[in-house]
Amino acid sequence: MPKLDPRFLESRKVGRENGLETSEELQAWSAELASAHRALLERSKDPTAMLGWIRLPEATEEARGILRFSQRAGWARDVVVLGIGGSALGAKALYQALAPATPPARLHFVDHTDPVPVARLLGQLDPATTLVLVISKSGGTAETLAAFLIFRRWLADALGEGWRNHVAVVTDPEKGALRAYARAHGLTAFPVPPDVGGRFSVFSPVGLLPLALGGVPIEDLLMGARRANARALEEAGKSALFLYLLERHRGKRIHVLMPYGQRLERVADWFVQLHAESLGKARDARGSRVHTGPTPLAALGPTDQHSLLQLLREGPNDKLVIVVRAEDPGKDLPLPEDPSLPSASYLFGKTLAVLQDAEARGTTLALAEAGRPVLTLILPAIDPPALGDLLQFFMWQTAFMGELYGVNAFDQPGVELAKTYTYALMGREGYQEVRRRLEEEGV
């Protein structure tokens, strides 16, 4: 489990200034947290509640099926993942953190619509040794379908009818355009459980399939996620309450996730989507207007010590910083001595990991001394069990915060209008009236 700093805050000064001097205030909410935990578990039995992510770590048979497919696809040297948002961010984050030095296949993520990098990627790949994964729960994601049209033609031009053996689909098990397309062309297809939303789907085939092909041990990821499930109330619930109280009662409306370690950079990107789409809501579960939710931001230590830290420490006091660091960084590099550079003598004989850890601690202390709240999450290592634990921890944290705010953390109505306008501008059938209105408005 990612260990919470037992003091929650890096100094009691921060606690006093934020009205959380001791754990009594947090303890007073224990009954409400326990009630929220029971409510989430009870609602998880309802397929429409979108809480199927809780059970994903237990789906070991599905994981074994993914592993069998990855063995059959051992011919692939490159895997292109076509997906966007929740269909890419989780796998992208875990692959960056956990990819082996010599992966069985390199993963390439096309989660954008910029033609230049897509064309560059096509020019670098060999169709004969490339596998394309098309990932969209709905089966109708415009960006994903557009990329698939390009890659499907590229494969067909090089391989003829053999292109079908170079494409696999991850989508709804029964409905949607991609599921129908996969059936019509005999493509290998994996299901996205209907009760799992995209941003919560990293431990479904959405994330596990590309990760397995890239050489990440997915069974160890799931083992870590099961640990998070077992201690959800004790750990994720407690951290959710901490974030909620500081946002709701102390005005800390910006939550900055700042992992220390280049390998964890994209975990922060994944966290931003998870919190932004889940908690940024205009209405509560009863339909009343609330306009709630903290604003999540991604940072990276130590890089952003040289950019954001000035603002975090001395700018508006409306931010909470969540620092993530690992006790065991894995392979380390010693810092050799160089007598001709005496100004660096304090570094001699130490290591890069020691320096990184000192920077993480230095940042938290600097923020604490300025009265800025800091929550530290300590991983035992940057390895599959710890990362599986961390991501499932954040999903539980988000679910608990949704309960505390009284919003549905598992829908995203705010993104639908942008899709409607996109479809209208592209001339999709059924959106002619919207397009006509936009033209009248001169858009």
Given for the second form:
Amino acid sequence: MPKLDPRFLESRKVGRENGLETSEELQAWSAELASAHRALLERSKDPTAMLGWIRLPEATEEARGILRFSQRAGWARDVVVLGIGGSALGAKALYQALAPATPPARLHFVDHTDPVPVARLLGQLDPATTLVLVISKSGGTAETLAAFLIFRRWLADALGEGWRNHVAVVTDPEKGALRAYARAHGLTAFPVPPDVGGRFSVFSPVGLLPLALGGVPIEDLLMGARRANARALEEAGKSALFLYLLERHRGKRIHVLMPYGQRLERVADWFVQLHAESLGKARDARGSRVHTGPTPLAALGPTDQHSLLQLLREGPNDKLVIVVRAEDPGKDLPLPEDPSLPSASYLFGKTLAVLQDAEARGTTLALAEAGRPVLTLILPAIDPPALGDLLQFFMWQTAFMGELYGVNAFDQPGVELAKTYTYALMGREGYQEVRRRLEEEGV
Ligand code: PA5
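Which structure goes with the form predicted in complex with ligand PA5, now that we have seen the form predicted alone?
The next block holds the full complex; its first chain is the one shown before.
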């Protein structure tokens, strides 16, 4: 079993430089944090509190059901995931990080409405060996249903009634149009627990079903997530407190997640959605106006050392950077010698992973010297337990931050409003009213 030990290397330094250790703020807030932890655990018993994600890592029986289905679907060479936002980003991130070199099925994500890539994808696939997953908690999201209409027709044209064996649905166990549709057509359907919201659903069938089909060991992911649960207060809670205090009291309003390693690029996208939708709120939990939320920003090391880093180090001092790096890169590639290129001799005999590690440390130093706070998260490896741990850690971090800001981290009224306007503009109820509002706003 790999060593599971994400640590905050720079946290003491961050605390010192921002006056958090000497001011006794941390001590005072630690009690607050412990009570937030107790409150979250207590509220998790209430199904309306949307804290069901805490117990998902324990749902090993459900995971086995998913594995049995993916064995039966061994005929599928391609799996198309139709879903958007929380119904896509987690699986996308983990598939990019963890897909085996030759996956049992290739995963394709349609989380957009751009006709050209959709048409291109259809042109590449064989309906006889394609499985389509329709993933929507609400069962009503326009982008997902629109893509489903296209893919269902494509399957039915090729397979007739057999299209039903090429579609599986992940949605609410009772409510919504997609659940009713699955029942009416006898489709295989997996539930999203009602008390788990989209961006917290990666360890429900929303994420586990596509990942299992793509060959990612989902039981190992859950094992890592259980570790994050066990260390929630010490690790996620502590990091949430740093992020909160640095934002509220030191003006670090932009939080940049900068993983080192191209495999982790989409983890940063998933993180951005998690923090933005959970913490960007106009009202606190009591309904008073607040307008809270640090701005999350995705970066990638070392690519963004040649882009964002200049701004991060020398631009406005309103950012903190969270670096994620792995101790064990898995496979590594040596850098061969080339005597005719002496200017690169410092690289000879090293490896790509050694270079990447030097880049991460170099960036941390460059930022720290300029007084820019950096938190470093070290993963033992880029493997399923470590990634399960990391994602569950970030969910806890978000929940703790929601408590500290006093907002409901589990709703997304702004997202829902834009969905309603889209439905209206596409001809559902409210069309006239939304047209009038568009004209008023000059949109
Ligand atoms: O996190 C969320 O709640 C959202 O991003 C949703 O996941 C997204 O809007 C898709 O919703 P649904 O799963 O209902 O189609």
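Fair warning: this is a prediction, and the values are worked out from it, not measured in the lab. Residue numbers count along the first chain shown, from 1. Definition used throughout: the rigid core is the maximal C-alpha set that superposes within 1.5 Å between two forms.
Relative to the superposed core, residue 426 shifts its CA atom by less than 2 Å between these two forms.
Look at residue 438: with the core superposed, its C-alpha moves 4.3 Å between these two forms.
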